[in-house]
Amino acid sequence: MRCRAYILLLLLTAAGSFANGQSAEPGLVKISFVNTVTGKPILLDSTVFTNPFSETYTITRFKYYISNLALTFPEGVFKELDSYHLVDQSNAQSLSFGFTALAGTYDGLVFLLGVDSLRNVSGAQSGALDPLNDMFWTWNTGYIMAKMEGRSPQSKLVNRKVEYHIGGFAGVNSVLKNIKLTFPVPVNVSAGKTTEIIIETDFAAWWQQPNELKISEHPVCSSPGELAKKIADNYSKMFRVRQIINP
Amino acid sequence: MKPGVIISILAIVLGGLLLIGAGRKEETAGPPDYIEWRIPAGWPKPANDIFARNKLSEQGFQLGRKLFYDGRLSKDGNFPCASCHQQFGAFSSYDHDLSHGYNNTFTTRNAPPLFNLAWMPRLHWDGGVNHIEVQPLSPITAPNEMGENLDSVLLKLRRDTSYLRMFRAAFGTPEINSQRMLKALAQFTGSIVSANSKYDKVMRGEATFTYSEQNGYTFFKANCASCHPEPLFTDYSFRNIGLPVNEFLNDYGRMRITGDKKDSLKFKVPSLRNVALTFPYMHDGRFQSLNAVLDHYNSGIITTQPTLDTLLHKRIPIAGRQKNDLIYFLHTLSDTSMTKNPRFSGELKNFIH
């Protein structure tokens, strides 16, 4: 605890000394995720979507890890401490989270899509990283960084299942993605007030650019490797900042 | 500062301490009795310190022991860890090539013995598991092992007041969560050390080898120790020793984890400590006796497999006499002070509740 307070202090002073016009009083930052397919909201098990190859599908599960989040300003970053979040479309509470940040003006957001390699090799974890969350491989230790499950008539799997469990944290098999988003307008964090940053994801990104992936050819991905890396290359482009609500 | 201010600060601090103390009485326990974990003399330091972030305590160990022997960790109550890892077989599945799992299933590999795990950098025959704490997730959730899921295990444990008491004693509060359960199991399995066989006594000058055992030891050092080095009798590397592929299991070992063809048919070098107790042998339990294992090294190695270890390209010729001596030596690695230690047993009289 003391150690953590110390780190916080260090970060605060670092941020404070870089950013101009930032007072020492912290404000609250709320980050919300709106998951969509090309802007259409995802209703699990119900909405039928069509991918760029005219294949239709429904989504039954959609979850991903956001970790090591930080707000950026021209001279540095403000890091969220112990930053591990599981965004799960089936759990409304998981779609937003908040943390206190140093007051001031920020121009962007960086985070890791997935769980950093250190936490993948450090034994039993808790909270968002609890293996109870069903985002952990037991036969080949490591977190599933992002998961989509659904159904599609074009799938040749039993029960027309579509299942993408994307993971791999080490060496050539790493699917970890550093995501950097620039705010359309400056984000102001002010003492005692809440600023909200709304991020929209577009699941359609999983199908193409740079890699075209058809359900008929790839209905499943359940281990680290080439296919997982291709899907991760695609989904790394699924985020955009939809709205900033300054206090 | 005025004395009045100092006094009022003191009063606030003291009041706070009293409040914390009052809360503690209900929910929290004092710190557990930490145990110092000793590395046997002359042994290397473990590559990663498994007790660094999971401080070993008597209460944590006892909780781990109870969990290890508790059938409730499995779906139907019949498959505790100990059903496949039996103490008298050095915590392997005694006399089973593959072990029985939930609902009339079999495991797809031979259950390895459990000891000296603190030195093992990667667990399972293919090294797929990278930390002792997360290892139990694999058997608990595998349909052909314990067939359970974590939620349901935790629910069962939370219904048992003796567990609430033991979690509180080990971790300060009665909260039962997956992290605590896994850490407690690691305190138990990680504590099992085997370092007191006849071989160890000879090395410490407390016993002597017979003529045959000495011959076997000499042969071992020349022919086997490059992969099974002392004092752990393994280097924990992954190697192919030229076993033909079992056509039912189609197990290619390490390649499943790395996806690299160079790792095809490589399996973790097992420790040979307690090897006389851990038959049948190899990742699929294909050999019933040490005799059969030595026949493999002598004449069975498939030398055409591309990933065969270079040390075995010429096989290891073992003459009849040498074979007997080698087997005598391997028997000196049995450590009954571990396999019969009541501290590791599941007998109720040894449990502290």
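Residue numbers count along the first chain shown, from 1. The term rigid core refers to the most C-alpha atoms you can superpose between the two forms while keeping them within 1.5 Å. As the structure is a computational prediction, the values presented were derived from the model and not from experiment. Compared with the form predicted on its own:
In a rigid-core overlay of the protein, residue 140 has its C-alpha displaced by at least 2 Å between the two forms.
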The other form holds:
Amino acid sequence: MRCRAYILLLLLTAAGSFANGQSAEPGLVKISFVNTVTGKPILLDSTVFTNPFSETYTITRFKYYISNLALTFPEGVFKELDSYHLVDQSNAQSLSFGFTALAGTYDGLVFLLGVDSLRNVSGAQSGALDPLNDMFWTWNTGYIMAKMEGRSPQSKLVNRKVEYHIGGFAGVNSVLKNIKLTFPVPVNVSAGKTTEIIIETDFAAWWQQPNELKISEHPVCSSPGELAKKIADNYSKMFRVRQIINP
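Since we've got the form predicted in complex with the partner chain here, give me the form predicted on its own too.
For this one, just the chain is written down, with no partner chains and no other molecules.
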């Protein structure tokens, strides 16, 4: 069934693609993430950052899920199959991944920030969704969609810890976020060649707009709920396309 679904997806995508000047010959699309704080690279356990409330902090862990990724063009989308990726600042290999796409011109990228509700209740899984990645709570509460751990003098926790484990996939406090990025220049996927899309992630988005998050008031968030939802509303704006490298 999965093979048939894959063939059907290709046929449906190709039908729209030909109308957009695309061919059935595939190319490789590489997605790379550069994690920063207001433009400064995140160096775990070392760099001291300052948030908008003059609170200082260091980051010791930073992870988030990217799933259901698709390239967009005027007539439709081209979806990556089995699209689940864990971006982990401590693992350089996780900061880039690639997939095969139909050759042609694309104008944007869409993805889910987090893990879709179905996979949250699908039992033990492997790869990026393996519970051993330390991004899973229970079958009832599901995956941690984004995680930041660090330290701050303003934290009232033991050892001045800061801990944000953001999850919740159902109801009014779902933290799942659909992200849409428009390319500054068209992405041209060419048969047999590699196109790279470099995305900058700015952790500073976690602190403000629309909700103020002060370490002194909220040094920890480790369960689904209203606070997790507010933090997710903030960090949904942390992505921008930094560069397109066409072949």
